[in-house]
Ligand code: HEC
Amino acid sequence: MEFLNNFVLHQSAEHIELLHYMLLIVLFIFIPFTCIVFGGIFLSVYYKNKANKHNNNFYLRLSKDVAEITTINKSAGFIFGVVPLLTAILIYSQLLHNSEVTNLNYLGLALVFIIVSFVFIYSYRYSLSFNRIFGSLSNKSITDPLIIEDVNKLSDESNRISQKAGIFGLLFLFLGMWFFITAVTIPSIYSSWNVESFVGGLFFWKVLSRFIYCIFFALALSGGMVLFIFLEDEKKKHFNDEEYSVFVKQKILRVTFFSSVFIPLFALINLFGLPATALTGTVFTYSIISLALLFLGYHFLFLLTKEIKGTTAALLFFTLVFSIAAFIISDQKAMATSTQVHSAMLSAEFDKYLAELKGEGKTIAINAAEIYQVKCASCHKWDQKLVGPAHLEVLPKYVGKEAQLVAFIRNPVKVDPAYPPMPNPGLKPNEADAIAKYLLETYNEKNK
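For the sequence just given: structure alone, the form predicted on its own:
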């Protein structure tokens, strides 16, 4: 996926901020939908396996209903799954252009696995309808033993193919979500991502904790959706089977409850796993909102154990949706904070590019030492702390990274909590370039 870097456009600070908002909207669509599909197919395959073992028609019927409710239709898989992921890949290629770490390879594999998984999942979903047709045929009063034998063979073959399609779809979606979670974890902990191996990134503990959080939330969210839609259908009298209705409510309510119990634990692990440079008041605020909504969902779950109502199930489902939305906002705020230096560098490159287009880059020689005395010397010294840290203390991390130093000079951000934030010196692109070269050259001379 590195070829996308050839198509990246220069981005100003305003464009970068807009890209963050666009990415937020894309993730609002993609993550809840993918979680619902994964949780629904997991439950559907599980209940289908139970139906085969116990020869229980209720389990088979529930398997079909869960798959139909959570996958919606095959168009939804493309619109809410594939298109948002493609959009996210394009946005990340812009935001992490020329960065030291990239998530495009993980995103590319996530796209491949998720597309393949949707092919299997929707094959599985529609094959369940054929299974039901064969089942109804075998139950009819057919007297010809040859016809009965043929129908049973077709039913068994369809059942076997359906089961395989569901398992393969679940497996590929599991892997696709794993690659995707790894990809979105990288920007959030950009400043502390030190995994050199591609495979090692998948098993990084911060990735695994987020992935487990996502799996539990997927089961809770799909359970909440099934209860909501099922009770709406029951209220509209689309079916009338009291025994099956009780069976569904008991099974789905149990899954929703037990899967949601572990979500707060992994949400807190994810929060405190963020690097200090990514933690802000906004990140904490949205994390608290996510947990508060989750605990409100527990309240609705408790009410459903007392009396199962469609309104309560709807409140449960939408509370869970808003909870994961708040978590996504928190994660994206952490990403924006963690990558702010890199974003500043991209913005500086845009300013330089724009200045060259305007002809402003062709200026007379700049006296960097004079600019330094006017703009920098009042707050910085080379060998001792003043208002800001000593140059000899901070410049080593910029050796060989002049563009990053230029970006910081043009758009300074608070890095060390021991010092106040550096004010923007208001330098032009060519002046910032001159100052960065002056600082690095002087540093090299002092360390000879």
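Think of the rigid core as the biggest set of C-alphas that the two forms share within 1.5 Å after superposition. Numbering follows the first chain given and starts at 1. Keep in mind it's a predicted model, so treat the numbers as computed, not measured. Compared with the form predicted together with the named molecule:
- If you fit the rigid core between these two forms, you'll see the Cα of A292 move by less than 2 angstroms.
- After superposing the rigid core, the C-alpha of I167 moves by less than 2 Å between these two forms.
- Core-superposed comparison between these two forms: the C-alpha position of I328 differs by less than 2 Å.
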Contents of the next structure:
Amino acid sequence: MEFLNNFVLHQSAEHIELLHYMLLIVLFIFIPFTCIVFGGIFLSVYYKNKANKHNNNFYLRLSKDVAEITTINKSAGFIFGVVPLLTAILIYSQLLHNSEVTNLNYLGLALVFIIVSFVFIYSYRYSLSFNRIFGSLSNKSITDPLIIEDVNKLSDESNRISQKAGIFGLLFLFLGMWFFITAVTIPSIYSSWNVESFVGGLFFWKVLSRFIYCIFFALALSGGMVLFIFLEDEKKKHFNDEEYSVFVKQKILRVTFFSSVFIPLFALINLFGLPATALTGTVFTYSIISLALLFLGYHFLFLLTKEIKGTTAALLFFTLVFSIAAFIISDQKAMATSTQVHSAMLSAEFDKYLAELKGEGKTIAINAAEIYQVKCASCHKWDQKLVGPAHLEVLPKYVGKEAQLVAFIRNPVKVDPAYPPMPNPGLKPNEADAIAKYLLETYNEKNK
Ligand code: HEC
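Given the form predicted on its own above, produce the structure of the same protein in the form predicted together with the named molecule.
Following is the full complex, with the preceding chain placed first.
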């Protein structure tokens, strides 16, 4: 991923801050979406397996519904998955430019895995509709035994292909998320990241605890979303099937409950994984907010076990989304603190670059002569007095005392009663330095 260095722009401290905010927004989109897709496809594949085993049509239907709700549609994968990840890669390459520690290799692989996984996942999602059509065809009272055989064969075939697509999609997304989590962990614990090998990074306990946190969150989030959308659809009377509805609520509620129970534990482990310097008040505050929202989510879950209501499901889903958002903020604040020194270095480089652009800091022999022409020559000559005295007369006392000459030029004082006072020429410090040097050098040459 070194080629990304070619795109890196010089950045001031303000730009760096802006990049942090942009990263935050991008992660707000990418992380919940990917989590929901992962949780959804995991559940869908799991239910489909059960459907095949027990020959249960409810499981098949649930498998399809979960996949359709959580993957939204084809363009969602691109808009909420691929584009934010690409943006995140560009931002990280800016923020960690010239750093010894980099996460770009992990991010690059995460991108590849996630694109591949989306191809599988969306083929899986759309193949489920075929499955259902074939499924209902074979239930129809077709009398021709040849057609029945054909339909059964096709049905089996499409079932096998879609099952494979689902499993591959899940596998690649799993890898993609793992690499991605490794990549975002690195800058958060920047100063204490001392993992030497590439693979070792994946198995570092701080990475693993975040990854497990993320997987549990994925299941809880997708469960919350399925419940919420399912109840909405039911309310709008898109379907009417009491028995199936009870089945769905029972299954999904159980998943959401069991997956969210473990989240606080891993949230705490993640917090302990942060280096002491990164544990600022803000980081703590957002972690607490994240946990508080999670407990609020438990409360809604509890209410749902008493009575299933659409609004409660919606509240559950959104508290979970906000909880993970608060966690992302806390983590990004930790990153900003952990990489503070590096950021300061980058902005110092920027200042140097800017100074070069403006032509400051170069040795200015030519420049000094030019400035002299513009700012001094109207009143001074070398060998005659003009408005001011001839340089050859006044400069001897400044030989070897450049600092005093600079001081006078920057801030002229009254010297000789024969002359009017010299007005302040309004030079910048480095310009005054250069002119003083120029005057003394020229004086020496003239006296050789
Ligand atoms: C508006 C006219 C004017 C301009 C422009 C001007 N000077 Fe002068 N300069 C004077 C006058 C008048 C004096 C004599 C002041 C006095 O003796 O109090 C003087 C005095 C000096 C002296 C002698 C100071 C001493 O200790 O006797 C130096 C050196 C000098 N100018 C350098 C410069 C340089 C360098 C510039 C350009 C950046 C410059 N001046 C621009 C009018 C000018």
